[in-house]
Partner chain sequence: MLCMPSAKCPICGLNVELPDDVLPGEIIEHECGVVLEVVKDRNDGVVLKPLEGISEDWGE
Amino acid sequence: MIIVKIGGNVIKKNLDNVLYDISELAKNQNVIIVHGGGNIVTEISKKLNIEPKFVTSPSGIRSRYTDEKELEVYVMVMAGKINKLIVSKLYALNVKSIGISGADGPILIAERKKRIIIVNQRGRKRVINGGYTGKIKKVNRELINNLLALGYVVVIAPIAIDTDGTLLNVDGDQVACILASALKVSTLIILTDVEGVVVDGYVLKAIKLDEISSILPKIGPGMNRKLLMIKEAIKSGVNKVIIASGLKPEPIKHALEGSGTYIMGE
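Where the form is predicted together with the partner chain, what structure does this chain have on its own?
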């Protein structure tokens, strides 16, 4: 079983090439796709005159702030526009797929972040309401396994639900890593708009689990977060995680043949 996470820039610039590779991969094994698409949510929000809000965490990570209006757009775009675009393109490639969000089933139960600390425009730390973002606490594997057993490629939008039934924006990388752990997949491929983990201008070919901590200070906050989540996935039994460029022709084939950065337990 393999999970492919497709980032928002890859969806915009190279989706057809990625999905062609997935159609080949799906002939021999079970495939789960987790997609992002925050950049597309931002575009649609602006068209609807809902100005996206971004906040910065004390460690410098800039992130979307999801209020009630923004959540509506987020759900429409992620579970609707992007998810169904992928399903329709896979159908055109003769691949049987089903597009769901983490709230369906539900397969992803999350806890809402009630309050978060941000750095405000004055450069001072401030506590604000956490909006509609969440941290995944539980994965329901049964539905996914059943769909895979029926021969579907499962396409998952990064939306979770809390125990009160509130829909929540969850990070796509978090979804991919937690699903990889829960389903004990052999390989997780994270397709992004960079070549891999870059340190001092060079792409690292391989990172061992015990090297991750020393690499974290040398990379940007976005990749930093990815590596922290990947570390947990590998610790819970995922064989290998590959971070690779999704902007090339045959990006998955190249990733499986050694391009990008491989992260493994040993």
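Could you give the coordinates for the form predicted alone, as opposed to the form predicted together with the partner chain above?
FYI, this one's just the chain on its own, none of its partners or other molecules.
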């Protein structure tokens, strides 16, 4: 079993090449796709005159702030526009697929963040309402395994639900890593708009688990967050995670043949 996480820039610029690779991959093994698309959510929000909001954590990580209006757009774009675009393109490639979100089943149960600490432009901290973002706490493996057993490629939008039935925005990388851990997948591929983990201008070909902490201060907050999630996934039993460019022809084939950065337990 393999999970492929497709970032938003890859969806916009190179989706057809990615999905062709997945159509080949799916001939021999079970495949799960987790997609992002925050940049597409931002575009649609602006068209609807809803200005997206972003906040910065004390550790320097910038993330989308999801209020009630933004949640409506997020669910519409992620579970609707992007998810069904991927399903339709897979169908054109003669691939059986089914598009769902983490709220279906539900597959992903998350805890809503009641409050979050943010830092303003002057570096001052303050506490604000957490909005409609969540941290995944539980995975329902049964539904995914049943769909895979029926021969479907499962396409998952990064939406979760809490125990009160509230829909929540959850990070796509978080979804991919937690699903990889829960399902004990052999390989997780994260396709992004860079060649891999870049330190001092060079792409690292391989990172061992015990090297991650020393690398974190040398990379940007987006990649920093990815590595922290990947570290937990590998500690939970995922054999190998690959961060690679999704903007080239045959991106998955190249990733499996050694392109990008490999992160392994040993």
